[in-house]
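Here's a solo chain for you in structure tokens, the form predicted on its own.
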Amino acid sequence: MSTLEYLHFLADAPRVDAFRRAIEAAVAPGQLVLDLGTGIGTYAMFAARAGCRVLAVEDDPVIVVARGLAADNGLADRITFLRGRSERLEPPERSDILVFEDFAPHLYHPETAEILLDVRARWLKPGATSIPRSIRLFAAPVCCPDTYRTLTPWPDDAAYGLEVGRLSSEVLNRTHAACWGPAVLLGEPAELARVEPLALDPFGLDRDLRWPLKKSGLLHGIGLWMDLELADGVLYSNAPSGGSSGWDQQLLPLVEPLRVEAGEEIVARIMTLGPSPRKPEWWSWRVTARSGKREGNTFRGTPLSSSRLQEARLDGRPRLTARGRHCRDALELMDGCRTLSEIARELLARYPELGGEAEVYKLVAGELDAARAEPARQPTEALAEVRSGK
């Protein structure tokens, strides 16, 4: 993400601040306290002031401006800092708590489970606790016209006198984040999914849904938003409000919106689908009414060619990315002997493509910066993970 987009997720104030109380709430001076994703640090700074030790886990380049911001607040001998994806990285030690807000707004993103579940095992203490402590799903009717319209600029599939409707049904087979206020809903919320962090058994969902209609309307789909319990009386939503944050709505559109009368009931089938119940890969949807039936499926929604269906087979044979082999030959370049302009200059003589020196340093930076999150693994060894598979 950018600086600008991290600035505007600080803004978030009923968000951020709601957050700042559950943490103050549920820690103890002396604790130690894991902020996975932390961003610029604004949650590892709040556990950090309220006396507890911390670590900072964060993968993307922001963690330095975190770091700088935790020094400039008087916190840096608190807090530490740690460069990478927490799956790869090897914990110094296993906190108390675990602060992790890095949901997808509909929850259901295939890596959530996975992340959660090595924290769980690598990461935490037995007993731990996390923020928030529960997670409610909620799912209504809606009928949002500015927001189908920014799916559908062209109703009859014909832009330009060219024919678009293959475009068209792909984005109408994807969720999309939208930002309403209440006057959208068709119908009460109905509870989708209830998920605690650290239980996470089973992650996926298959559910009925049925809502009695109290306006009629044109319904366009389902919205999706959550409910957070983050502490003892400290409860966070991002129910349809009217406000704009980095936490909006979603959108589980029908391909062609169904007329709907106030009292009658609208029926609909909600599912994950994926490889395994925690690593649900897609959505789908189908919504009955008098006037109609809809469905909707991610999978659709997904180009993928021949050649990529290919390589998610188990039984496939994966090959390396131009980018993997730039990765893998900086790795082996690593070997205590060269310096680093020798290692940037050998890199430009075999891909000239990489387009210059600047490039070929940014890509060398970007290996130290992972072996200095992982103190334990040497370049060889990642190496020996690449050629490997893993």
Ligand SMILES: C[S@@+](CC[C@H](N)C(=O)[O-])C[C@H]1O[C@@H](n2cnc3c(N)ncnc32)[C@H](O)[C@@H]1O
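Everything quoted here is computed from the prediction, not taken from an experiment. Between two forms, the rigid core is defined as the largest C-alpha subset superposing within 1.5 Å. Positions refer to the first chain, counted from 1. Compared with the form predicted together with the named molecule:
Once the rigid core is overlaid between these two forms, A50 does not reach a Cα shift of 2 Å, moving by less than that. Once the rigid core is overlaid between these two forms, I40 does not reach a Cα shift of 2 Å, moving by less than that.
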Contents of the next structure:
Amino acid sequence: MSTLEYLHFLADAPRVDAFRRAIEAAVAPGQLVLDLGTGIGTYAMFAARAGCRVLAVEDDPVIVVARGLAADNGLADRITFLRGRSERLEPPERSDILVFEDFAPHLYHPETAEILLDVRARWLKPGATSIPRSIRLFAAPVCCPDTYRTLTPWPDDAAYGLEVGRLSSEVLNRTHAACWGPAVLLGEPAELARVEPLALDPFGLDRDLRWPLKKSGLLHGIGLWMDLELADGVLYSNAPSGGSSGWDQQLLPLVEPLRVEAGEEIVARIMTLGPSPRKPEWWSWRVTARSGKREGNTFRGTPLSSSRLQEARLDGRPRLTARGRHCRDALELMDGCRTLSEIARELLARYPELGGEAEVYKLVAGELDAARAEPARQPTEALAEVRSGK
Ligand SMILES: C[S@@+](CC[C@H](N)C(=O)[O-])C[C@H]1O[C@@H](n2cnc3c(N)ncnc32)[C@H](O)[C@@H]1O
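Having seen the form predicted on its own, could you now give me the structure of the form predicted together with the named molecule?
Every chain and every other molecule in the complex is listed next, the one we just looked at coming first.
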């Protein structure tokens, strides 16, 4: 993410302030707080300022800025910054409280499940609590012509004399970010799910919902958003009716809008599907109104070739691509003895097809970042050395 995005997170005052109040209400001095996805360290600093010790975990290089900010605020001695993905790091000790906010936009996502299950198993003490304490996912039928127009700029699927229906179908079988006010709602919101981040079992959806419509209009899809209970009496929501929020809502679009009338009832079945009940990989939605039925499924919206699906079979026998071999060798050569320029030279000797020093160095730098090895020197110095053939 860019530093500007983190600045925008910080500027989202309703959210940041709600988390600040929740942290101040929920933590006690001396406790160990795990701020997972610390970004620029805002929540870690709130917890440290409240007298806690903090483990602040972040995968993004922005953690360097977070360290600096903690020092600038006189809180560096209470915050331990750990760079990397939490799933791959070794926790130095178990924490009393988890602060986590990087929920995928629609909550049910395999990565979210993986992160939270790992945190519960390895990072937290028994009986640990979380901020947020619980999350409620809401759904409502929406009429949102502006959002829908951005997904279907050619309603007749003819663009510049080309037939683009296949593209529209992919787009309309996906979930999309939206930024709505209450005017889009055709019916009252219904709770689709309630999740406690530390009790994820089962982590999937299969719900039938009904809405008596309060307004007539074109039904473009089902809108989703979240209400978070952060701590006692501290709530945060990105509901269309809730004023401004930095978090987008989500649209499960209909492949074709349906005309609906006030007073009629529409019915929807919303499901997540995946290889296991804990791995919600795809979303499926079926909507029935008087004027017709529509179905959407993010599996259809994912451009997977049949060969890619074959490879993903559990009894498949995957083989490294040329790129995979280059990356494997780059990682193996990072043995703590070779310099960056030696690694780059060796790779170029093994794989002349890599084409040139700049290409090799880009590969090494990428793997270095992925492997989190500490570079001994500045990358530009090493590149200069490779160039001069030293
Ligand atoms: C929405 S931002 C949070 C920003 C942060 N609270 C702040 O105020 O700056 C989510 C952050 O979580 C990080 N993140 C998500 N999952 C992570 C994981 N498993 N391990 C480490 N960092 C993670 C992302 O890199 C991203 O910086």
